[in-house]
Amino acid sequence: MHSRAHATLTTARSEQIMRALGGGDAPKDARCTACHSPFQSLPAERLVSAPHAPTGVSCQNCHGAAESWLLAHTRTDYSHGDRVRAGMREMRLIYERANVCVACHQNVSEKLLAVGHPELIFELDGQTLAEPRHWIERRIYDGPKAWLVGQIVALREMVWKEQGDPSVTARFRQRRLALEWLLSPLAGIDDSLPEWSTTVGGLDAFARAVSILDWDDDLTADCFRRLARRHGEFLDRAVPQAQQARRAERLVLAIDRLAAATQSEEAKPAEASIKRLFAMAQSLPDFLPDVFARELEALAGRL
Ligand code: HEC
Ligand code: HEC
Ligand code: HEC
């Protein structure tokens, strides 16, 4: 999908987006290539060799400039540490990886959203699994930990954007509030974690601390319970329907990732329930908080 990212800029949908922006050539426009084909926006003098065919999102956009590691990266006698010392960016650590992916996968300008660019939702666990793996994960990969670190990093980016960008809309604020709502009860899952704070620095410290936790099944189960227990909050009439719909959107993604990590037989009967929750959160305008609350309560009872 990353190699296709440049070609996406040549589709009818991209042309439509450009027309709505008042014109321009998407495959060459830095407003698009910044994420879809970063080398297109680089001045030629910053490239070691002459520009080649458009690469979409390429090796170097994730791994860092290849000058120092290009020759060595296929050596079979090299360890991960050797490659990092040769200049490849450290991405085995889930916090570092989250920082690389989130740069393109969470915040997109309000202007682009207004003219039909899809909304972006960063979710590190699901997106890591969706990306065909070209590496061997030698250490244990903890899905739920990757999920949680990714969500905190996503919130950090949203808070950062909201502080610095006066153009953010009510829709953006709703999405940020929904993610904050989702994560706040998870702050107490381990005594070693710092106090929960929704400043950029506080969230960054929190993400780092979660990323070095020794994750185990009890932590996954604890997160699951803390989230499923929140059905009552969907009955709160003081919270507007649109805000509840945004909460549900994030909550079903979370429940899905946590359930995927739970191998136990007990989790099986929950599958149908999770599917129904997903379906209910599909369309924001049609979202019915009461019905969702009942299904979530039933799920909590099954766990
Ligand atoms: C330089 C920007 C950039 C970086 C860095 C990046 N991506 Fe992407 N990614 C994109 C773009 C742009 C697309 C959309 C491709 C298309 O359909 O045109 C995409 C698509 C995807 C998709 C398929 C669509 C989806 O959301 O399911 C997955 C999965 C994905 N990226 C995972 C990752 C992961 C995991 C990382 C970090 C290891 C990462 N990406 C880093 C830009 C980036
Ligand atoms: C902040 C990074 C970013 C910028 C800037 C950006 N995109 Fe995207 N775009 C993405 C990602 C990531 C996806 C994949 C979303 C997904 O599938 O989850 C995407 C998806 C798309 C899609 C839908 C692709 C599909 O297969 O459904 C189109 C079309 C598109 N972008 C066009 C553009 C155009 C045109 C511009 C410039 C005006 C642009 N994008 C700017 C990150 C970006
Ligand atoms: C979307 C981001 C992304 C892109 C694009 C990408 N990689 Fe990776 N790559 C990763 C991640 C994440 C890992 C796993 C973490 C790690 O091992 O560093 C990885 C691992 C690797 C490793 C193993 C490193 C180790 O630990 O020893 C090599 C080698 C590698 N990639 C080479 C490439 C090459 C060559 C390309 C281009 C053809 C490429 N990657 C494109 C994200 C990416």
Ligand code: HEC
The other form holds:
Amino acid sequence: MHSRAHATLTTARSEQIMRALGGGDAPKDARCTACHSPFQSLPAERLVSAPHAPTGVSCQNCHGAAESWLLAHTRTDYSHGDRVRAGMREMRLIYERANVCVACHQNVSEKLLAVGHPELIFELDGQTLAEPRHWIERRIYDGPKAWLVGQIVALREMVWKEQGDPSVTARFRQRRLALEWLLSPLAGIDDSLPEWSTTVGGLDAFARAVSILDWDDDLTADCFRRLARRHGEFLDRAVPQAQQARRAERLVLAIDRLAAATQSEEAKPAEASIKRLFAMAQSLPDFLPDVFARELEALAGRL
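How about the form predicted alone, since we already have the form predicted together with heme C (HEC)?
Coming up is the bare chain, nothing alongside it.
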């Protein structure tokens, strides 16, 4: 998918977005290539050789400039530390991986969203599993922990943007509040975690702490139950329907990732219920909080 990112800019949808922005050529516009083909934005003097045809997102966009590590990084006698010391960006730790990936997988300008660019929801676990495996996991991969660290980093970025960007819209605030709502009950899953805080620094510290937890199936099940048992909150008439729809959007993605990692028999009867919850959350304008609450209550009852 990364190698094909530039091709997305040649589609009819990209042309439509550029017309709405007042014109321009998406495959060459820095507002688009910054994420879809980052090397196009680099001055020629930064490149060792002349650029080839547009390459989409290359290895170096994630792993750092390759001049010092390209020839040696596949050597079998090279350790992970050797590669990092040679200039490769640290990606083994899920906290570091989240920081690298969130930059393009969530941060889209409000102007682009306003003219039809799809909203992006950063989700580290699912997106890691979708990436063709070109690395070796030297430790057990904990999908739920990767999911949670990624969500905390995503919230940190949203809080940071809202503090520094006066152009953020009501839609952006709804999405930030929905993610904050989703994560708040998970703050107490382990006594070693710092106090929950929605400041930029507090979220960063929390993400670091979660990333080094000794994760186990009990923690996954605890997160799963805490989220599934929030059905009563969708009956709160004081919360606008649009905000409830944003909450549901985040919640079904979270439950899906946690259920996928749950090996116990109790998770199997939940599959059909999760599919129904997904369907209910697909259309934000048509979202029905009462119906969603009943299905979520039924799911909680199956756990």
